[in-house]
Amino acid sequence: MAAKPGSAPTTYSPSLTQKTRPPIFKGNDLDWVRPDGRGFHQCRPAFFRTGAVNSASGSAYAEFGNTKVIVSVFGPRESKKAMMYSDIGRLNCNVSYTTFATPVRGQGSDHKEFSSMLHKALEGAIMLETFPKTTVDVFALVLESGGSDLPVVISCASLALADAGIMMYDLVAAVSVSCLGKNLVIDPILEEESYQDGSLMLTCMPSRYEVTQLIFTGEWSTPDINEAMQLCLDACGKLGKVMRSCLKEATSASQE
């Protein structure tokens, strides 16, 4: 899916607030650099756009280099359990994989826990109170996996949420690092994700400045879990203003 006429991927980067550490590898690899060619603290080109989907309540779609996401938001709609009497709103996620996503096909499926990571980042964002006995329903597609998925997915979904009407706090930013060897990578790519020796995701409300869900895998030092944390906050503030740039073009077409 193409950016539309005059809009371009968004290239958003926590600020460097310590000194480069040495590369992985020793010897001939002094050199060495991402797959991709980005410096270790440098995020992936972000697109944005809402609206993608006509039939639902609100919708996004994400391109984060060869990652790509479509969401979709239905509701506030009358909950099925309606019969138990609830003042605050449900919300439901769910999170699956087109089967050609991945580069092993036929791989796509439901991803239970992805579902169940999404609904937490995104809970404590959306004033649940103000849509009482009814539903939210967010359904995350991946349309390409190529590395940091769930943020992406997260993001998304966040958005699509804004384009729905759904009042929140806030909107919510995800990112990840990946722990190479001594090295911190931000934003990780399929690849690098395969050969990672832990990983980190953090998911905020921006402007706020209040974490919603912070994840790691593996074994981390200290100075790593604070470095990792701090790299990841500053590159959600940065997002953020992304996320919210793309409503405020979208709101602008629609006046237009």
The other form holds:
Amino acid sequence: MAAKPGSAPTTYSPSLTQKTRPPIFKGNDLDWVRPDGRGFHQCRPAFFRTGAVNSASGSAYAEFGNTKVIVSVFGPRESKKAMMYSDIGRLNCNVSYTTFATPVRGQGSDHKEFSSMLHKALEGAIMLETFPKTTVDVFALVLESGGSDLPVVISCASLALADAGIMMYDLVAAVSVSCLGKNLVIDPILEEESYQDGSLMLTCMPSRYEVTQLIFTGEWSTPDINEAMQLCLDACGKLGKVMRSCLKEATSASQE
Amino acid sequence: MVGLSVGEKHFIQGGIAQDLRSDGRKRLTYRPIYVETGVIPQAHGSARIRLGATDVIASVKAELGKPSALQPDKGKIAIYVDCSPTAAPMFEGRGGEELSTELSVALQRCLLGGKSGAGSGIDPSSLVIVEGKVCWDLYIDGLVISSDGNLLDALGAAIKAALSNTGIPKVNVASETSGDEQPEVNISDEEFLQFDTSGIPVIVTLTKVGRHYIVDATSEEESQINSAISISINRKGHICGLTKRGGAGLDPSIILDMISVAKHVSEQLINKLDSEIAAAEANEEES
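Pass me the form predicted together with the partner chain as well; I've looked at the form predicted on its own already.
What follows is the entire complex, opening with the chain shown before.
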């Protein structure tokens, strides 16, 4: 099968040149266009569907542009015998990437910390006292990683929990903002994320106006922080409304 | 960790409300910090920090490596934290792995900045030797020996001290090589390059108990947290990283308030830490 290097290939062989793509913006540009044509403060259109997995207590599928995530919720189930008695419920989260999710195969294993971040984002919203001695398992699978993965996982997971009937204080909506040069760009795609100077991920409960998880990376000055947080909170409010309408559609469809 | 009775919990919360904590400190006061540098001779740089009963060691090793294809003009930096079972028996084997990953990720976020390298405390372009071919790989390892709360702040301070103690050997590149050949490098044993650590941020963890914020919580106080925020602030007053710990929800205005309190506290902490590190290095040179 192997052709000698330098001889003309008789069958298809991949190109050996390494393609370098030019960066999407030059240092001081103030009005460059995003690769997918969105405005700086415009999120990708959100698509949610609950009931994606039949065998789970609850499940949801979310698609934001090229980021596709499916989340299943199992429970409340009996806790493992090895765990101690606890009079409030337990939440167990796991986020994994498929091997074909990233452009380079197998890169998803870089994100081992997403499971604990998902746990922290959700535990403030769930009423753990309503299922003592049991565990609720949340399993998230990223089918395609197109940027802004963790916020999509969190929003999808809270929809799946709602679909499973777990009692919560409020839905959890999550949004991330990237700082590229001097501009703040909301809901970045994978390409924008690789050039970012800083990023902010915010998860909140829109109706209660409470932030459950907040992560800043990179150097930020205080006015930028204020502006970015305000952007995120507005976007989360709108995302919360989209999530609610998805849940309502699902229940009205099942009633027909 | 020993559980706290209801009476003890009320005592801690009441004390914090009155600005008098169990060990006599005020809400925004740190425990005394002891810094020793050069504790690990085989490493290129090391430091040990004691913050009350919390004891951590940070070591810096540099090895020659190849820069990544995506960023050929930058060296690579990796930060890992290991929680030793001497700190708590539950850290044996895989038990401490979750805490270690959380601390490693938080430190990487605070000290290494965004993906493009901007806002990083350590300038990765200073680590490159021959662009695209040879660079320094910096491995920063943190070890938790004894844990009494506030591990993240102690580790951040230890890394800052270890980096100011670090001497990267000077490298002489052999004559120009063309194409894809690996250039020959001569690592000098005599001359060392020091890092400029004035730009490295410190990490301040603010814990919210009731309606007040405390800094540098002991493990007793940490068991009481509703929520905490760890903020990494540099000398210029810019935020280099922020992580919210704990699950409870927080109002956004409270978060902004905590950020401004943290900035105020960080100024004193940076000055104190810099003077302690300078004193420790002077001690080390004398002995």
